[in-house]
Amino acid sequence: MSSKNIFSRSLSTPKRLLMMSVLLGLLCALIIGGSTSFWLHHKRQEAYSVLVNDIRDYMSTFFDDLAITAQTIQPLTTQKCSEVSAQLTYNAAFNVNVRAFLLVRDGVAYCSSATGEMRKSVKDMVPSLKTNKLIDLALISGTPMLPTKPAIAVWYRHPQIKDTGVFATLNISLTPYLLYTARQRDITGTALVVGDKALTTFFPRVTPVTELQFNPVRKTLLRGYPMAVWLFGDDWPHEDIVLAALAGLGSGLLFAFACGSFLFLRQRTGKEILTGISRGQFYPVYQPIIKASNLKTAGVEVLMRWQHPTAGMIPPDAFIAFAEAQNLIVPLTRHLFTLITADASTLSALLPKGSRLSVNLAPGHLHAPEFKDDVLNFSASLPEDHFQVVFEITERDMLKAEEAPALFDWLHQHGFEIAVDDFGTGHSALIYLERFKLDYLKIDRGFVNTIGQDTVTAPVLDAVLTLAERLNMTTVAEGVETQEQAKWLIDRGVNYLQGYWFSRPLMLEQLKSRDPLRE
């Protein structure tokens, strides 16, 4: 026994449906959860990029404004401290985050906006600062007045005079966007990096870059300044994982429930057809077939109806199409054979010998292994040599071209006739006529309805009748509802007529009271 059969037999049908629903739900949860996770990751990465660019733009704007101020101060470097200290102090006071401006001449700071006259080498104060550059930055642990508060040292060299320029010290509070922005929740930390030193939100002091234990999620350089901004964050934060898991779980549960409901309903509907068969909910009706030459009854077409105990009358198109889709058309057709057999003796008393007994036959049953036995058993159950059985092949499913000719020959050999039902409405009508030997062509009611109307499809009916005549096929028109239609069809040589103008489909008791039934 194959593993598939073992698996199928080891579980009851409800368990299989439950397991299938759970597996589909799990697959949905994985897809939705994974997609949500990657979407959140993508959005977070975009937020990081926006944040770091905003910080860079803010700081670049600040340093550009500071450079403009330094440029206005540069001419003061050629004057004495006593002459310019007041102006120097004024500039420092009106520049946010500036601790002090220092004037430097020959590499020596000689005037401070904070302390006035002084004399100290820039190299001694900030050894890493390169005064030969036009602009340079350094991170320092503190200044003389605030020795424990880290600061940023900025150098602006005089454009013409060597080792002369403006030296500024800045408070770390120059970066409120960096440290206190409302988007701080998106990151775990930030760092300003100059050379091999960093000022971070993790430590209150200037820290060597090598001591940073985390890798930044974003880095950006300030335009025109030797400083970088680093952002630290979690690429896959806990809140994103939880949100993705909840999205996946919710979607999975809903999808599993939907799949379970669909599968159960599908199985239930299939079971209801079988239950309807076993409980006698199906019954046959008979629609008379009228011979055009004398307007007498020449036979009946047998149709099936389903009276559901709770849903009421189920439309034939609905339950037959479903039966075909669920591979239940064979038991349904067998049941119809049984119902016809039960009425056969009464039918034979109502209809003359040789009357046509037309029964719909789906391609799915025609190609079933048990088809020939079903047909022979059905034929044997009818009154001997009383009815001419006609099987009407429906076009809902395609015939198998390699099998159908042999099956049609077999039917003809055993005295059955074959009709193509609802000609022109399916996907295979002309193929049927080209490939297979058929006895009847049943014209669909859609073409009959065009009689007397100037429509695009009206000329098609003339073409169909001409085709049937050339193929020497007997024609049956369905859906004849008016005297005008009946007359038009008779004048055009149609052999048999069917429709409400003559009779609706009748139950057996109604068929008994119809007069006349005999020729």
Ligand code: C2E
Given for the second form:
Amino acid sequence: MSSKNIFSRSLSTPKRLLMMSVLLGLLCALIIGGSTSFWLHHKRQEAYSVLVNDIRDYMSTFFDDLAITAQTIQPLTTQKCSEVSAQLTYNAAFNVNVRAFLLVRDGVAYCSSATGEMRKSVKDMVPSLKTNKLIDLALISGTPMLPTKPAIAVWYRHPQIKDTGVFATLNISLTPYLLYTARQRDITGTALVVGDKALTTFFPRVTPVTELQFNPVRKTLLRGYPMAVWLFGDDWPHEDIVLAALAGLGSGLLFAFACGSFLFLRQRTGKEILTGISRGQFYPVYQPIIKASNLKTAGVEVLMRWQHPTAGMIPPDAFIAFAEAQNLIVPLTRHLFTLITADASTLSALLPKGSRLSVNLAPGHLHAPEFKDDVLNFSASLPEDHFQVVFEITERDMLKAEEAPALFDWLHQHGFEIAVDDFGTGHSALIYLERFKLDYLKIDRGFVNTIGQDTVTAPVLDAVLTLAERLNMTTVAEGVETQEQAKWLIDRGVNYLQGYWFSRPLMLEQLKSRDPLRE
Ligand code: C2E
Ligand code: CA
Ligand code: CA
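Could I see the form predicted together with the ligand next, after the form predicted on its own?
Entire complex below, previous chain first.
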């Protein structure tokens, strides 16, 4: 018997259970916390990308609009300032973000939309601006009119003429984005970066990039312009970490509690069955089965009892189902087999040769890999050729089994008989009964109960008996409690009777001293 590992299951202490629950809770906390933080992080990353692209698009549109204006101004660079300054001023006035347009010829600004005629080298004004390029940008700390207000200097070169073109100074307002980002607590600021200088939401002046203390979470370049947009923020904001930790902690605790309760309950009751087995709290009782034709005992049905030290007598309806749920039905049935074997010689002295020894089987055992070995061992341990072993299987359990026909054939080949237990309570179709070639139909005591009563189920018993007759099956009526019921059943041709009217299930000692007059 491989009960060693089964018994070792019962050795798990509450401490081990607690540890297991804590570990499972921890695992759950890690998974939930981890995935929450991953999800929050992912959401935030998405929001950052959207934001930085919005700012880039805003800037791109801005420069594209400006390029169109610059294109219309470009032809003026070949003319005198006095002739074109009015148009230049007009263009600047209608472009809200432009402080001034300057016309440049040979690297020298000679005409301003703000101050008219002038003469100043672009190199002197903005040393970093490259007038040989078609487009260039620079950040400047101020303009002659607004010396303390940073601006962007933009250069649009004349497509054909070297060092000649339109120079514009712009007010760049990050206000809309400042407002936008201010609402997102995780964004700390934005920056427009040109070369090694930056205009940021942190300072009201142009700042060397090296002075920016933190690394941006996002960087993106403007298409066609040497400018980048940087976004500063928190990759793992405090609130995300707290939220993920709370989610992890909450679910971990819940899960640990659920696991703990489940494992504890499972272990406790499962353990009790195993303890019951090892301490001999289970014992069999035998209920005589009476042959209708001569009212003699034709055999017994073995029924299990559990005398629990504190809970008292536990009915089999309760513990059999539980043992099944706990995967303990195999050890429990094996134990019953052992107990029957121990009683077998006494039984064989009380019951004549050929008596039926009926044992209930649970589906969990029927489909267990050890089943065949178990029943062969059981029958081998009984006195040779004395008992006809009958296995009782409920109608419900038969229908579940796809492999049932093969298994039933095997049982028949090895000399066992099969009874359909609780017949009439399941949903058997005739076809199953015909196909399975079963030996006995045990009519459920619910039907027997209706004999002599004017209930709606009474006609069902008639139908069940007609069916049994047609199938040519041997019938056993369960739960016969009165003489009237016994007579009625015998008159209807039922083959065997079982019930309190004849005998209650008896312990071996009681069976020995049974009043034979009852038969
Ligand atoms: P079952 O197989 O239908 O067993 C017959 C049940 O009817 C038994 O209840 C028996 O004590 C009861 N009984 C017998 N005659 C009368 C009667 O005249 N009137 C009334 N009211 N009841 C009567 P028990 O022993 O409580 O068993 C209940 C069920 O538990 C059994 O129903 C069977 O399904 C299951 N069971 C019992 N022992 C075992 C076992 O060793 N293995 C398995 N798998 N199941 C078992
Ligand atoms: Ca039974
Ligand atoms: Ca039954």
